[in-house]
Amino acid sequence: MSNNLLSISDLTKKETLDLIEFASNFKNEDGSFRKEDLFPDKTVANIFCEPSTRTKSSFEIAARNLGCSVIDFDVANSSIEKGESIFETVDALSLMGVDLCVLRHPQSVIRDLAEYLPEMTFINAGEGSISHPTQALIDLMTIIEKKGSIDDLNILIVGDLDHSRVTSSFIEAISNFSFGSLTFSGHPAMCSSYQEPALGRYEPDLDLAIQEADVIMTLRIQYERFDKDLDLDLEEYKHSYQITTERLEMAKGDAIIMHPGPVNYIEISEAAYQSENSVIRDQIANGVAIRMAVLSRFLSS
């Protein structure tokens, strides 16, 4: 295993499964997390150059659960706002004794940073619309918990695929597994890069795409894109592409519904979110466990 987690493709299938098994050890039966003072001498910096609630909070909780010191780096009140480059900022943190940097950035800078500062360990917490490796691990962990394995599952991913780093990382992750089928669905204006995918198939009619699905991954639709980029009617979109309890009946009876959050009830109805098929709350909890496992592994390497 390398010094950094920059992309899910940095991990072999065995390393992926080992991390998921390791993460499950941090969960107690009552849903709480084990707290172990494993790294009292390590300092972790959370640098989020884009808004985040779940990812940022779960990395912070994970690091504190492991006994780390945590710097919650406030970009809005930092020298980045004065024009300092991210390279200079992270270099300064390295000189101050930070051991590991959790970075979310709107651009592809993390590989360059890792080459520029080889003594620092980097974890990618979301890179543009390119990758989000820990989210892919959370998704795989949740599927394996609920279904036993990835093998032979029919997986459907629906939503704004073109802008989804969650999708690109998930595809990288499952390309190592022998799943049943992979189907992409969503409005053609949001799925231009997925109409002839290298892996899986595109089906614009969600009522066809959802048939026989074991796993339904829904993706957040950005309201602002409806107003600015897309000439789409919101109600018409929901009619065609929202996962509802009625539409869910077209999938397998024990199909699970997933969503990386935050949910805004465009892509999924409130009733479907609250149904027994929904594992979205499990994904949130697994976020802490996976990030405890990732931090442990990479702080030890």
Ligand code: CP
Given for the second form:
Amino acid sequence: MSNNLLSISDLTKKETLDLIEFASNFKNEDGSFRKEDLFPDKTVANIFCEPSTRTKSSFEIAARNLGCSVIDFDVANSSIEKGESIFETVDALSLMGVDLCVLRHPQSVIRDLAEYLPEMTFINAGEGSISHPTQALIDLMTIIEKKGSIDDLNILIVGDLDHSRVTSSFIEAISNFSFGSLTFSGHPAMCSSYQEPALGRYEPDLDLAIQEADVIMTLRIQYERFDKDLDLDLEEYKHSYQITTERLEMAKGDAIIMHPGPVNYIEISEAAYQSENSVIRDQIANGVAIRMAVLSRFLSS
Ligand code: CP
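Form predicted in complex with the named molecule, following the form predicted on its own:
The next block holds the full complex; its first chain is the one shown before.
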């Protein structure tokens, strides 16, 4: 296994499945997480140059559960604000004894950082619109928990695909697996890279696409990544692409609804979020278990 988790393709299928199994061992029956003082000598720095709730907090909880010291690096009040580059920032943290950096950054800097500082371990916690490997592990873990495996499953991903690092890492992850089918749906202006996908197919009519789906992964509109104003009628958008309980009536009864969060209630209704088909809150909890597994593996390597 590589020293870093930069993208999901750093993991073989076996390593992916082993990590998911390892993560499930960190979950207790009552929903809490095992706490083990496995790495009392290790220091993890959480460097988030973009906002985050789930990823940042779950990495912090995971690191503390494993007995690590954690630096919640405050980017807004750091010397990055005085013009210091991320390279000098991470080098300084390395000299102070940080062993592993969890990095979320709007640009693709993590590979260059890993080359610049080969003694540091890097975990990608979100790279612009490019990749989000630990989210893909969470999504796979949740599907396997709920459905047993992804074999034969028809997977539907709907929403703002063009800006979704969650989608690209998930596709990378499942490309090593066999599954039933993969369908992309959503507003054509947000799915320009998915009209003729290398894997799967595009179906603009969500009412058709949803009928066969076993897994419905819905994604918010990432307004922060559009470089021009979206001329979008939100009511029309919801009419065509929102996951609602009415739309769920067209799907298989045991279809699961997933969402990486944060939810805006444009792409999914509150009732659908709260429906018994929704596993969105399980995904959030699995975030801690997956990050405990990832930190354990990469702090040991
Ligand atoms: N899924 C995800 O990355 O959520 P946050 O942006 O809240 O970390």
